[in-house]
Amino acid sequence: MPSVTVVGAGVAGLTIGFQLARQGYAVTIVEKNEVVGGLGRSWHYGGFHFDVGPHRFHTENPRVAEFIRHILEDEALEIPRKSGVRMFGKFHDWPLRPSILLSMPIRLMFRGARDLIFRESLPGESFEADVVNKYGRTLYEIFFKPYTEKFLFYSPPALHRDWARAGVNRAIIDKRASADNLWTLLKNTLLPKPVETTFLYPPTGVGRFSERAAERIERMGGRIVLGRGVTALERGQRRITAVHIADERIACDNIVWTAPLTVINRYLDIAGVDLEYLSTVFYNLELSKPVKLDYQWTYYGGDEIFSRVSAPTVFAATMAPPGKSGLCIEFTCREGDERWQNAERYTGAMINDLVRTGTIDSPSDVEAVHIERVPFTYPIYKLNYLGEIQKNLRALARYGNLLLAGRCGRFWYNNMDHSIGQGLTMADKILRGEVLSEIDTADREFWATEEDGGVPSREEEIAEPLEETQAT
């Protein structure tokens, strides 16, 4: 059987590696971090566990759901969704409920009513046009605009509408509570339907999925190399022939790249592509008492220094020792900028804003702070991104044995479930003998259909039951 080298041990790379190892491929997975999971990994500090921001497994694709359960087995807890937003100086459930109206200043209520009657119709494909046309100028100015500028450091007119499709429209999981325009948002606020969506979650964080997948790949004869990133790529005229990591050369028949596009561009001397990723500094706080807010994650749209806070013990009580809890604060940045370099300087401001907003009672509630820097957490969808990514893909298509996958490799702002679905589909196509550089999963159609992992093809529906081949 041929060999495949997977760069990046996130959920997409592990899913592809798992499926190919099952069929006897010689699989080598290279990961620069000391642990598997990529953006879906977990940090562990004694009895405290934190994910890289809020993560949980939810899908409407039966094949993806079966794969997740197959990997997690008895470590799959079923949990409800509990998320919130801080607006007008108070916390509110998301999806919005009638209580939000009581918090709005009278002048904003009148402005919102005006938006319903006199609908704007901005031309163009910007994030601003998409949000204003759907939700009105008032909500755009009081929440979407300041939140986006704080989170991305870009003004909404400079961003593509796909940022709304990827982030805003997918923020509501249950289709019964959709809010694709101001009228439906108002209707579901005044007459909310119960949202009873449940998710799967492991007791010690989502990284457990990747840990278990990696263990099984190794049992099937695969090799996983941790703590050694790619240092160079060897190439012929139409193929990548080897991957270099530290002092080792790994010859490869095929290569699956799930690391950032901008990194492979550097190794293959592809210049002139304007693609950019956001990075994030995570402040993982150990608290001496149970968390105050019953939200798994909360968006902060005001003048707080941070944009989102997640509470691991609201996902699962086992994420912290009994009687204690944790908070994960997200502080976006660019890798290497002042925030990235001097993250420790912001710890006091983080804690002060948590107290000021009522998220915690006192600075003394914080027993320990762990600062984790994670690069390439989000692709940034500037107005020109579609043309730039197509230019990039055409430049990389010359290498017939190269397949791009995952959130970073496809420059695709997705969920873990989408990456798993993509990985399963890509593995099917590899096993059918398709040329890797020609494999396309129509990634962004998932946003339009709102199907986690995409709609199963006929081949996927009749796929054989999951079996694993033990290494001999």
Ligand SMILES: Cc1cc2nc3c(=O)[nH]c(=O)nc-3n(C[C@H](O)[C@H](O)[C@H](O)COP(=O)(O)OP(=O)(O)OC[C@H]3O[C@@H](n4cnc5c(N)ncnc54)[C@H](O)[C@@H]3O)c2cc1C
Given for the second form:
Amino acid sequence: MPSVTVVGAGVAGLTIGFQLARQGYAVTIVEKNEVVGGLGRSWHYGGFHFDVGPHRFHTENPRVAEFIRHILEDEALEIPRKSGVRMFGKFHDWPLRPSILLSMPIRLMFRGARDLIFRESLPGESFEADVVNKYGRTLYEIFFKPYTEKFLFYSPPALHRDWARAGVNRAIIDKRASADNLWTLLKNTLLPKPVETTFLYPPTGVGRFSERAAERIERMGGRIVLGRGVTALERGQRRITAVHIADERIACDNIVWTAPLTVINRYLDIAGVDLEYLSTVFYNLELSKPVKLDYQWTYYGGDEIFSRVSAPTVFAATMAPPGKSGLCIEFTCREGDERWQNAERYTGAMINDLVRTGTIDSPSDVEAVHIERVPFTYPIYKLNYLGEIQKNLRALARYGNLLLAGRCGRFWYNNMDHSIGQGLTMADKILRGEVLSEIDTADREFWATEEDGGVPSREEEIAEPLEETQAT
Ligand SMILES: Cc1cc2nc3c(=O)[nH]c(=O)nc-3n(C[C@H](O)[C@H](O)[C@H](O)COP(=O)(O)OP(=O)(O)OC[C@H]3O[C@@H](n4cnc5c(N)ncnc54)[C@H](O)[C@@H]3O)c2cc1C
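Alternate state requested, the form predicted in complex with this ligand (shown: the form predicted on its own):
Now the full complex is given, and it begins with the chain already shown.
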């Protein structure tokens, strides 16, 4: 059987590794972190468990759903979604409910109504044009613009509209209460459809999926190397022949790369590609009492220092010791910048804003703070990103045994289910012996979002039952 080396033990790499290992392939997964899971990992501090911000398993793809349940088995709790937003100095359910209208200053209500009548039609492909044309300038100015600037440090005119399509439509606005324009948003606000989205969640954090998948890959004979990232790639004429991790050389028949594109570019001497990732500092707070808000996560659109706060115990009570709780604050930055380096200095400001917004009662509620720095949390879709991806793919196309996968490897603003779905279909291709390199034929589908149909969901692609073979 041929060997496959997978770089990155996030959900994409583990799914591919799992599918190939169960068919007897020699699988080696190399991960630079000490634990598996990538962005879908969990941190454990005694009885407190935290994910990398809010993480939930939600999919409408039956094959992906079956795979997630197969891995989690009895650790899959089904939970209703409860998310919120803080606007106009108050907390509101998200998707929006009629109560938001009562909190809006009269002046803004009139401006919003005027937007409905006099629709703007900004030209171009920017995030600004997309949001203003759909939701009107008022909503853009009071929420989307400041939230985006706070989150990304880019102004919406400098971003591509795909940022709105992947981010706003999927992550913020619930699909079943979808709002394609201001009229629908208003209609859904006044006459909200019952949104009963549920999702799967393990009792001690989303990282259980990866931990369980990794255990089973190893039982099937796969090798998972932790705490040693790739430090160099060895190349032949049109192939990558080996990966180097610290003091070891691992020869490759085939290589699946799920780490960031900018990292592989460095190892293959590809320069002049303008692709950028956002990074995030997570402040995981242990609280001495239960949380006040019944939201799994809340977006903060005002002048608070952070953009989103999640509450693990609203996902599952088992995420903290009895009577206690936790809060995870997201503080976006660039790897190595001032925020990243001096994150500890911002702790006081974080806690002050939590008190000021009524998220907690007092600083004394906070018993401990764990600061975690995570690079490459989001690919940033700047206006030029499509051209830059094409340029990058052309440079990588010469390596015939290289496949790119996952959120970082495909510069893809996606969710775990997308990475898992892609891992399943990519493993199918490898098993069918199809030409490995699809890079040279790359087109929109390469990085496509769910809405583009880029994530396979066809019933006929459902592979054979999920059997595993024990390694001897
Ligand atoms: C704050 C936040 C909230 C999110 N919420 C949700 C949610 O609610 N639901 C959902 O489905 N998705 C959510 N997502 C998205 C989800 O986390 C990702 O889609 C998914 O985890 C991506 O998995 P992946 O395997 O493709 O990539 P990654 O998890 O990024 O895996 C890549 C791996 O490569 C490793 N790596 C990097 N460099 C090297 C190297 N040199 N050598 C070896 N290994 C290397 C990394 O350490 C990492 O483990 C969220 C993401 C963020 C940031």
